[in-house]
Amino acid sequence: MGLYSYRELSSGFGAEILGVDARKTPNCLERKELKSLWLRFGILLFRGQKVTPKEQVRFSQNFGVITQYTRNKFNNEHNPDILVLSNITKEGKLIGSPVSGRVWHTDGHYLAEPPAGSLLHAIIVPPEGGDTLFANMTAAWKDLPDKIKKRIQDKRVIISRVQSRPYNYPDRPPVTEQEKSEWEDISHPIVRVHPETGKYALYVGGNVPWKIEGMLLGESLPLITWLQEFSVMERYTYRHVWQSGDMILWDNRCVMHRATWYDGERYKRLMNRTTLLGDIPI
């Protein structure tokens, strides 16, 4: 028996950990077991958490080093390690990012060293909509036909924010010349080896892959599309319906996610996110 009881969210993917108060500091053995459960299940859910931003940062540090990488204007005004996701306004200005991640992605996929993990704390949630979908990229890799595995195992994919912007955010203005100069394309392996578990996971799904190195575009794009659609089939996904006080930690190295729509005109939403430092995918 371990130190913590848990309930699986879906078969072998994701677990609700019982009896955790994120305001308290776990001892060495507790911290080790929580980390082990995270690496095992890819997603950990902690319900009923009433933490301050400072306490959320401290709890997140049990799993790695905190980092910041995007949207500084939406960082918590008192704690910049917290990214605020919200449609709430204060003095006529949004306090957070109102729309985020509504296409499949892994956080920071366009960085040379993408984040290892993300932890999201739900404070105010709408009564309907705003769910989050998660995809098990390790299971998707395992189930790929052998001929596809052989075809992609040593390939790399180009991650392009410039090329994917019109697809991800068709409502936003075109990419500026300054953004083009700042948003360099990044090359990552299609199949990623988890640095802590050694397990393989698909790393091509999501919102920013553009083309496979060494392939003609007419061959590359259909293959990427097929891999993306394969990896998010229902058998590999879990839908989380948020409750206020939920805290979810996911592993960006083997899990994709996607936010879903909610009626921002009728309902308020407030969530705080912390991010864990990652490394170069191998």
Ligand code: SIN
Given for the second form:
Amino acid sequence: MGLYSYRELSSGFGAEILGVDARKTPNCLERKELKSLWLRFGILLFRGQKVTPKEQVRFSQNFGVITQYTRNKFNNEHNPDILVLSNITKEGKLIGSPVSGRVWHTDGHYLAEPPAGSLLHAIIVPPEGGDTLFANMTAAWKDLPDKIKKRIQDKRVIISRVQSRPYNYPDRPPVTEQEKSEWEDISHPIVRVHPETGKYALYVGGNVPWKIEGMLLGESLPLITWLQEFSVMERYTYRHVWQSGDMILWDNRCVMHRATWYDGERYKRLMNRTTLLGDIPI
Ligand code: SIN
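Give me the form predicted together with the ligand now, not the form predicted alone.
What follows is the whole complex; the chain from before opens it.
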């Protein structure tokens, strides 16, 4: 029997871990078990956590090395290891990013070394809306028809924030010349091997992939769209309805996620996120 009791959130994907107080430092065995539960379930939920930003950073370090998020405009002013997601304003200024991650994605897909995971702590949640959806990309890969697996298994997807912006974020202003010069295209394998579990997972977010290397756009776009739609079918997803004090850690190497809409005119939402350093997807 393990050190922690848990409840699965959906069959084999996600688990609520009971009896953890994130303010306390786990001992070596506890840390090892938490890490192995994370690798096994892809998402861990810890309820009722009242952590300060500093305590959240410390708890996150049990799972890896913290990295500061690239959109540092919304990092907590006193603790830049925390990315603030919020529609709350202070002295007329937003304290966090008000609209983030509303498209299925994996964090930092556009980086050469995308984060290994992220931990989100819910402080203020709206009474309706603002849920987060998670998709199990290991299960999606496993269930793909063999024909599709063969077609994509050695392929790389070109990530282009510039090319993908107009169709993925039509509500945002066009890419500026400065962004064009800063946002270089990169590529990642479309199927990645988890560096710690050795399991295969689909790696196709819905926000920045542009085309598959070596394929014409007309062939590539429908295939990427099909893979994205396949992997977010209900059977591969879990919807989390937040309660204040919830903390969720997801494995960015095999889980996609998406924030859902809430009425920002009526309700407030405040979430603190820590991000874990990753490596080059293989
Ligand atoms: C994110 O994409 O990290 C944010 C998810 C959320 O706000 O629900």
